[in-house]
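Single chain ahead, written as structure tokens, the form predicted alone.
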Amino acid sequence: MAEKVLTIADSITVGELAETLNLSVTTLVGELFKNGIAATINQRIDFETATIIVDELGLDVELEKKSTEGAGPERKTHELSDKAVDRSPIVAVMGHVDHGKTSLLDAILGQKVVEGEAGGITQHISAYQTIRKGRSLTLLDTPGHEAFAALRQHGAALTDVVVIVVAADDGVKPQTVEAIRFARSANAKIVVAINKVDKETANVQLVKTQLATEHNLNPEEWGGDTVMVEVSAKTGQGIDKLLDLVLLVADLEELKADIEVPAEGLVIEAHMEVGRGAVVGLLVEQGILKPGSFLVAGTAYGKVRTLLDFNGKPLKEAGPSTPATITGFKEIPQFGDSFEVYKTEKEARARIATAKIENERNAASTNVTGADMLKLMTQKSETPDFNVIVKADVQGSLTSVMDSLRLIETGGQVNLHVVSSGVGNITENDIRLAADDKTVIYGFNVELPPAVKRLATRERAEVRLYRVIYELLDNAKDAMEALLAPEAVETVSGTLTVKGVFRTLKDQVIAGGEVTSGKVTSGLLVRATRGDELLAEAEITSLQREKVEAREAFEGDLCGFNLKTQRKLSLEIGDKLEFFTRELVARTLK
């Protein structure tokens, strides 16, 4: 049994968790990275992920979830009417890195679904649809634990079935365990796809034994209730059987949704495109979304200008369980925001105004920790943001640069935001995006074409090209340090006890006393206290010893002094004076 029980919220930042566990942020970020999670200090992880990491680190600690009663409204559930119709199942596909999750999606969809994806670490869920025996299935590609955690947090009801991909030649791995935990948290049905059965080193029985004995997922043929299918994304073996069983599992749930209601759903992707504005990926939960509809998502709103399917083809409408891409939002909504349709733009604007007020009201009370409160009390300004666009020659280089940037230890002093990323030379779109957001463009082994360079000069966009990754990272660290406000550092020189007060004026005090420690020199700052009460700060302008002007006085010396004050200071015998210097020192990332 663990010696220590620690209570944390349902979600917690990496920095807060490190502080709670008494670990360095670097250690925690490194462990997350080993588990396929590239996180920054301010990034939130959910309770289940925190538990997994504690187990991986072997800490003698047990985490307990803090009660959320009264913490605020949860995502609303919908009571189905008698007019509800059948809807397609929504299937999240998850798996450990290199276990063939993407290849399996390729095999199902008959296309390369990840070609051209921006960045090796996606922060959103990609949605696709396929048809099997005249029925549609919606597939959610969950490229990282965070995306699925956000989906579960904002709309667990949108996930019906989770297909967990496990490589037959590799067995259960950390992200496999995460997938199982998340699926159970979402109350979703689990189907296991044992992939790579075509390989000579495949050991299907070992995978089934691991899942059964270690994770209580017992195969149906062993008397359990977990559907397991042997597949090969490479040869296509078992793909049809997998889809048939997913449909069968979904049928047992009798999935339905209302369509004669205003459309609602979830934002699963959002980005800006030159010429198109905000491009937003949605997953419809109920109702029917049509062009011309007024949408509100979080604190963003817009009118549906174009409505496209996952292939970019125009849609006349999008019903329940349908992924759609739209344009028309005035600004980018946040991933995971719920969206709702309103009859008029006036109603949409009114809802936005209310949402912004609610956000401001809740900002200071939601998930605020002792560390947050300390920051609020001590920081006069918000944590600065360092926005970057990353371009690299190949996907592997891009992934390395992105991972390394996120692992720069900032100690919570700077927020790193990757505005955009991609493979290939720097483009005019990159320049325009950087100019708008005051963003630094980092190019790794790529070129800056002459026309783009001229645009960069005209738009005053910063472009920094590197061939060595460490030089790029050193520059990023230096740039983040340059954003830090200088720190006021005080150095105490000496202390004195007041023995007599000779004159008190509006902005001047003439007094005498005994130096009790260190030394006192003219020009130092002075902090006057009476017991625990701070009286004022002043500056010593002159010093006398034995009625003669002196440069300094040491411990045990009696001396007279003249203090210059900003307001009247009434010293008394017995008051303490602390003499110190204060200078602004450039801060560095810790």
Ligand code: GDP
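Definition used throughout: the rigid core is the maximal C-alpha set that superposes within 1.5 Å between two forms. Residue numbers count along the first chain shown, from 1. These figures come from a predicted structure and were not determined experimentally. First, how it differs from the form predicted together with this ligand.
- After superposing the rigid core, the Cα of residue 291 is displaced by less than 2 Å between the two forms.
- After superposition on the rigid core, the Cα atom of residue 420 is displaced by 2 Å or more between the two forms.
- After superposing the rigid core, the C-alpha of residue 86 moves by less than 2 Å between the two forms.
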Second form
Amino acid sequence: MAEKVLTIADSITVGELAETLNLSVTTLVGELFKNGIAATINQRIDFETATIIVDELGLDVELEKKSTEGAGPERKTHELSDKAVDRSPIVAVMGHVDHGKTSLLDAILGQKVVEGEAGGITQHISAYQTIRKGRSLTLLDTPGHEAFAALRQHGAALTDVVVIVVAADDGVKPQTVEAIRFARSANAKIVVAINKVDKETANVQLVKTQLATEHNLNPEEWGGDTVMVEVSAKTGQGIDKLLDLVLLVADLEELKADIEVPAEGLVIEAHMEVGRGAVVGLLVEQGILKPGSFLVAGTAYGKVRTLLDFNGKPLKEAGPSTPATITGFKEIPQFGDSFEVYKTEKEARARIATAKIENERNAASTNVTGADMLKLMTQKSETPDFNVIVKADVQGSLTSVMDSLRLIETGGQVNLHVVSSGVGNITENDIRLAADDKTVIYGFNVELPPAVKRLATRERAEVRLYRVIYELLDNAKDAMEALLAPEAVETVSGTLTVKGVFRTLKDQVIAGGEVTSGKVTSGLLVRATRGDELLAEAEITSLQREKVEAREAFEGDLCGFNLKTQRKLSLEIGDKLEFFTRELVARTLK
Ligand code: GDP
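Having displayed the form predicted alone, please output the structure of the form predicted together with this ligand.
And the full complex, kicking off with our chain again.
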């Protein structure tokens, strides 16, 4: 049993973790580095990584994840007070293209849903409301499923129920599968709407069989627990039943929200309009948004000038689960940002100042996950592969592109791996090949047809088109360099011989000695050795010369110092200390 149990969040910065563990940041960074992770103080690592590191350090500490009650791992939940009230369910309508998602929304709302009304905004979610038997439902629609995926990355608890639309004459298709996956990962309930049942070619049984055998969604009449409704967006058949069942499924969850708290929610759409300024679509999660409220979303500030419902009609207030469109933001917030309401403009502005600092810090860092780390640990010594697919207009140019790529001098640091190559435009097949892993598709003097481009965007495949071979090669070289793990470069600043040890604590040593070469400054890393034995790595936290605090000490100086250690370090007279810096330097292809 570990001595201490420490509770940390799902992800934590290196600095915060060091503080929690009572370790020096350099110790932690060093340990991460040993495990193949080049991290800086503000970098976030996830819980799994933190656990692995704690294990590796042999600390007598057990980490426990701060609980996120009653929800899936990626849901951000608001703690509910006992004053929480019922809220309407939030229902996402998803499905394969042309399976009738838009028609179904039209039929539900009794009006034409104008796709992409926000004009050219790639990432947005349209939100609507409808009333069924006196109860309100919030419906979400998005042009592509990526928008939902993006929101999920923001940790948004957005959807309670996902209605998966499957055309009865077409069956389960790739985006149907994507929708199922989304619903499951978002911990949302699934209701299947089997659409187009008015068609002669409709085969409801086949759809049910596909869902049951291939996707483990078993209809209730077969003894399963997935609600499936036959509908026709064209004739209106089954639409009321669908809504009733969605409400029923939603009732299985306790959907509540607090209203006596400052309003909070998500930005689901944002664009500029002449004469109106920033027009921002919000979905309120808790609290009540009102005209005049002071808002912050990311680093954007606003004061609600107009508050409109999804139809553009003025609202007095917008409570939980309500979609609203507002004006009054000074700049456009980002899709997926959370917004929060503050009591005063001053508080809101203060929040923005902090958010800006956080952003700057985060800009320098990227997230390192446990999975990344395990991958790095197992692949540490392996040479990375640079996977490419090459397409060119004619055989001659294909040959020269391929030859030149192979001639890029990597010094054995990166392997070029040609997944496939050929003559002709980029095809859907190329995208599928590339989508599986990190593969770059290079096109030389060829086109990327629009349909293929859409697939590429959806699959997040990287396609790069060139007409000049050197530009293609430069890009490939940069991409290969990016695959190289950074190198730790140590620079020794000075050395010292221990002449006296004054105090040894669990994580600290106070000692004195003579600088035998170079220079010693506070903040440097320290390697302590006794003969050939490496004792420990520590950090010098303060330095005194002639009993006064000093910035530095030089060869020949006698000085006292404090070392912050990871474990108890028993220094002895005669031990040697080496002071150094360790920087992570991006490697380049020699
Ligand atoms: P989306 O891409 O999923 O939004 O699909 P749409 O709503 O645009 O529908 C694609 C096509 O299927 C359109 O031509 C619709 O008129 C047609 N459609 C949608 N629902 C039905 C239905 O229930 N029955 C029939 N016969 N056609 C439908």
